[in-house]
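First comes one chain, alone, set out as structure tokens in the form predicted alone.
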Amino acid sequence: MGTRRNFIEKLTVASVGVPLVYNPSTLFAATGEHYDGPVLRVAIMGLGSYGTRVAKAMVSCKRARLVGLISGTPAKVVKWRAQYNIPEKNCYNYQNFDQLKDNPDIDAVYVITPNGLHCEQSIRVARAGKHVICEKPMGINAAEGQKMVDACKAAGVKLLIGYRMHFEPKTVAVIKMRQEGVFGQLKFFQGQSGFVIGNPNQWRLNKKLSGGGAMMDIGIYSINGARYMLGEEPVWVTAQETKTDPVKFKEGIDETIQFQMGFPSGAVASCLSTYAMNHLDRFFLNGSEGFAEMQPSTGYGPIEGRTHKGKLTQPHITHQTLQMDGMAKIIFEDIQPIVPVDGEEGVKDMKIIDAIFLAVKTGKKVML
């Protein structure tokens, strides 16, 4: 394991009128501290979009670093081997990763492919030996999940989610509010995700590849939301769709789906999921003493929110920088975030999407 290059940067988090002290030491690698030590070695395997955005954020890492390639297009391998420095041997593809077991310079791999691709690739990285994080949805059920967390048990690696936003600074100081009772009574929570989706050839519009529509895509910030809000797990579902594009948004594509979730304390959550709305990307928490409302809540950044003590003022981080040096800490040091990000967070979410499913086919309360 090599080490990064020193850089001091300031962070200063503001405690919106509560006495709140916000480490993120306890997230990852201390800003302003000099770090001289281990670097959890990163191989991203699928080069689109996302990868694109990680990989640009983990430049400022200062506890991980992008050292191998996984692709099934030779021509983003060159691209990316010249852009990031990446060695001839670190790089592999979709049939040959599996000899990631006998190559010692790789630690991990960040699976970032289709939803319908995870389970399988997330197990064959397992099975060589690596570290696995996986982006969210992890599958596209519970039942793959679970194979995935079983895998990596059995292999004696570590499952984790691409859980960004609980690394991130203003969610951490609401959920921190929230622990410390600064809401009172917690009673519901709102949840709106969504945007319009565009080309309709693309691998999330195929079910095969997505396994679903929107809710598998934006919706599960809403379900995960609820749940880091609120400090519980849901123990009914209801739910709702509304297609108004059949063909853009064929079987199995959910278009839009109003699903509602109900918690041990009383509390009620009310979410909507869509690919045919923009302008959605919104939380609000109410409790008996206050409240909390962030929009953008969950976009790549920056997030704005407000609570009944004022204005979040915490500075923004780029998040997949802030999670992948945390997921370092979680690998080398044991430190959890906030919120777990771990294989079994990643099936509670994926129990929670099948019920949502479940209701939407039968049109009943599904009890979780």
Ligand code: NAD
Second form
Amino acid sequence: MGTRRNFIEKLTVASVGVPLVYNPSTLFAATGEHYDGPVLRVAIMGLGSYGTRVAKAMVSCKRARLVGLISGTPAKVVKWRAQYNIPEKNCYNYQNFDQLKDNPDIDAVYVITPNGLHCEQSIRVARAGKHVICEKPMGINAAEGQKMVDACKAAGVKLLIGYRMHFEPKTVAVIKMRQEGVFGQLKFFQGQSGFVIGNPNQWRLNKKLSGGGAMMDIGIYSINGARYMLGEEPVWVTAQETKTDPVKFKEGIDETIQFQMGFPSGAVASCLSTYAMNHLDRFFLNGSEGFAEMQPSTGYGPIEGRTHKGKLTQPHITHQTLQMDGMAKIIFEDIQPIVPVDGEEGVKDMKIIDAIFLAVKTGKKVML
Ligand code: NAD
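Return the form predicted in complex with nicotinamide-adenine-dinucleotide (NAD) of this protein as a structure block, the form predicted alone having already been given.
In what comes next, the whole complex appears, and the chain from above leads the way.
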């Protein structure tokens, strides 16, 4: 079987023309080597569209396995149980999942429900003694995020946020180049994240369940991306909202927000978050010595990109497979990815979202 070996070999020579040696373990890839270490036994909570994608991707994981379900829809449980060979004793609903505490066969729960439910559900999972993996955004504001961090600490479990891009090979390669100084003094980041939202009755357009509109859902990629591409934390934000459809995008549900962030080094980020444009998924980073451009930059892939050194050719691997193997490494071996995916990382993004909403409301620059 040459394919996995080829993958590892490709990783050792970056497309920028300079041999960059990556330790495959830092990418958390399933390497094809024999693996007989611990396997993270995961239950998915919320068997919706993204939960379905994660479950499929986990079939290829070496270090993580889907072993349990939490759902409010019995028919889905029947289907998933058959598809993934899941025992009935590992299946729960939203009322009884606190009983996870008596189940030694589940290590972690991946919360993939609407944003407004993440905080309460994650805290219940933590109190049941299970590690929490929670989708982005981790909650609907920084206060919720902090409560989740505190609850997981108190319960002695890990809290990880579903930042799949932190494991994605081309993204990791650009972050490494930035760390090595290939772009020189960083000056500017542009992040554009958006798609056209469909059905007006979905939870994503319901403030209580979503916490906001495009910003919570897709704009967060530009926020998180600005931070990992520049490698700094912003100290101020400014933001402006544009709303062309106030019927679909009610009070508290943002359609389009342009926002800017300033960083301690003097670098600035200029970003766009929208529910009104399709195919908007682009990162651009420029420093005194060079640039990186990625488009698509955060979709399910393949990610495409180039730098002033050339095209990025790291292979596409299903993001959620890399992520879940990587998260097992974090939980069992305390090996961190190039950019953390822990609860504190999630809270940093939530604080910026809070500040962006405040900047839109007040029209003022908000200091962080
Ligand atoms: P979805 O609507 O397809 O699925 C949501 C699931 O939650 C459904 O199974 C639904 O039945 C269940 N649910 C439980 N209580 C509910 C309630 N009160 N109202 C509505 N649904 C309820 O949504 P999705 O696209 O799977 O998104 C779920 C989460 O995953 C969100 O937080 C979203 O931001 C995140 N997500 C992340 C990515 C990523 O790439 N990391 C991609 C898509 C979605």
